[in-house]
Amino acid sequence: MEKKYFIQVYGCQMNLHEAEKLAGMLEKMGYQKTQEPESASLIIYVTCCIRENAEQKVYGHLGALKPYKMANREVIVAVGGCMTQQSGAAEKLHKTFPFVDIIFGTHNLCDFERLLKEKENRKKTLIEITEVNSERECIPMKRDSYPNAWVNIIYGCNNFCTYCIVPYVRGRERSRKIDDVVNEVKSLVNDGYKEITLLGQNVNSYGNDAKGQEGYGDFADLINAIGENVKGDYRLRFMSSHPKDLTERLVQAVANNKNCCHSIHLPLQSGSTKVLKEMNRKYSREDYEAKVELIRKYMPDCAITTDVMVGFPGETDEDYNQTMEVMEKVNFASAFMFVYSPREGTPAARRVDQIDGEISKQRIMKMVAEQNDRTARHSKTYEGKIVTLLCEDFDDKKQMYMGRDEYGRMGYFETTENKIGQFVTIKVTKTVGISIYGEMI
């Protein structure tokens, strides 16, 4: 067969921007991208393990492949990702599809390009799982997501929240040494890329592994680093933050850096302490609050997102309608919520007082209608205003260019000419839920 491969990614940016490592892996081996995978010889899932339906769609995904792999047996089929790198999952994985051919986990993406010449020469499943932290670097990556690129700062998790499968599967923290990430940043602005993410599990703990040690600093050096040293017409942003780990040292960085944006995703996860001492967030209530207030006191215009999390186990009505409470005061300009998803080998999986998915449904109900109302009103305070959006592509179904602001708000927009890759100035329209309109200027 042709040299073809196709990738699926389950779950976070991270797991995107390593697709995006082994993407650049197999074009330097002659494979060529297709975005059927009926047509490829190749076929890869990276997975995710954050949520129990992410680990459903995967198996589900495989057992629709199976047919096209039996009746092409010459098709090399690989998984790989946080899910294979729990505790027994991959030998899970072979029993359940014995047709995958390679199995490998977080810490051997950089050893995929071996383990797929070594996969050409013998039949038998290869199973890959290595338990030590890989600090090398896939270079070259093939990017698929101009004019966004994505950027790790840090791997790994040192912080054990009790529901959270993370540090186990990803490893501790290591951070990357300041002038490396600067210098990737600058190539990819030179490049033509407008938005750079910085990414990591929690980039507010980055240089914490490795302080004393030359060439590292913290979070708040970084962000200073990288506009001491990258100059440009892009947007700087950062994901995930953790709150304890949030100083006014970052804040100020972050303020002073004309290229970050006033916009910053805060997990708040509940707004009862009670439940976030259980959960080992090592913040209270009180504590969150007041890092809103501080990154307020030097971004009054912040958009300020979260995550926020419903049924951990043990939750009183009292303890949600304290998160509601939260959500409520701080006016968050949007939010992820979910409904807690049990995860083997964590702590809070083992607790007796799991909540009866009935109340965690209707309590999730609840939020989401009030933060959608919550949201829309931010919306509708952009109706007449004039906005910079970076066009990141045209939508086909609305047939219309569609961009972000610098707060991150979704904005559409008509135009005879591609302006994918360019920041437009809109005037507001009208506006729709999460979405605004306008008409360029």
Second form
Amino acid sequence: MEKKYFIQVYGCQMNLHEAEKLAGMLEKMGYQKTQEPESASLIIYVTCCIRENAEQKVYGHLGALKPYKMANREVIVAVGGCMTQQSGAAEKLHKTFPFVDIIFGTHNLCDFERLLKEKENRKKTLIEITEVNSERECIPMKRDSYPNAWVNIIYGCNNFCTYCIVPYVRGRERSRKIDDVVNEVKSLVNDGYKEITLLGQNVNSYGNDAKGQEGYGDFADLINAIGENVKGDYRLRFMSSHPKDLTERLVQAVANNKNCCHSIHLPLQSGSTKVLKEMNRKYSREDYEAKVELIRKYMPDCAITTDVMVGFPGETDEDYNQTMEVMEKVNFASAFMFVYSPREGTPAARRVDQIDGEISKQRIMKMVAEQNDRTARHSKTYEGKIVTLLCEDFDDKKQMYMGRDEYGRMGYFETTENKIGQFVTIKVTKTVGISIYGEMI
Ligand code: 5AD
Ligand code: SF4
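Alternate state requested, the form predicted in complex with 5'-deoxyadenosine (shown: the form predicted alone):
Below is the entire complex, every chain and molecule, led by the chain shown above.
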């Protein structure tokens, strides 16, 4: 049987990037990528557990895979990522889906090659979940998102927001050395990548775990080092930024770096100081608003985007209204909005004052509607403007090329030439919902 792999990714950019590392490892072993699971000899699920529906999706898809695997026993099925790393989850997964051949945790990504080779000579399910907080870089990677590229700068999270499972499945913060990050960014830019996104659960705490150590610094030092050492026509982004760790020095570094997009993802979570305290976010509503002011002082044009949640235990109408007020006041360019989902093992899940699902539903619907209006209002301001897009893809449905501006706004334009990977200037002729349309100039 030809060695072909199919990877299904759930969840965030971190997982998408890990899939690129797995792909690199597999191609080195002689596997080829396929988009169709039916033609694969290896099917991998990279899972997410941030909210219950992410887990349910994986369970559903694995259930649906069972008859296929029973009829095609030579196909290897592997499950990795955050879901498997939760305490007891691997055993539960093995019990429910005994046909899964390999279960590996977030700390075992780089062990996958060895696990796969072992599996080829064994019948039993291999389960490898370690708690060790070390990351070895799996090189080469098979990047899948040209002209964009992700670069990890810090793994793990130390914050323990009371609703969040991430610190339990991704371990403590481990920063990479400044030179390692700079060299990776440099080689990506040399290879023609045009947009580099620095990734971390909280990029703003970059370097905290290695304070005073040779070869490290804080996030502002890292941005400055990239600015000094990587010249060229590319965009630099980062995510996510915890508001409590966003310093003036960092905002200055971003504003002074000509490659840095004026676009910051700054998760608010709630606009109520009481709820923020219970979330262990370590900032108040006023602190958050002051950080927004700070960003706008140095970059008045900066697009600020956010993550926000409704239905956290004990959230009253008043708490919710405060979140709505902050959203309006800050005028977020866009927002990811979630209904709180209790995660086993987290403090918030143990609270007795969980919010009724119907109330959360009403709250999220109103929030989404208001934010959609806000985002559309933002789009309207684009009419007639000249905008530079980085062309990312061709949209088959629209038969138009698609790109994003430095603020993350999606734009469409027509041309007969392949523009993917190029900066294209358009004049905006119309806006529809969150998207802009224009003509190349
Ligand atoms: N329920 C709902 N949303 C959550 N997030 C994290 N944990 C939960 C949870 N238990 C959201 C936060 C975070 C984003 C990545 O996911 O808003 O910023
Ligand atoms: Fe989760 Fe909070 Fe860490 Fe973000 S900062 S990953 S929300 S614990």
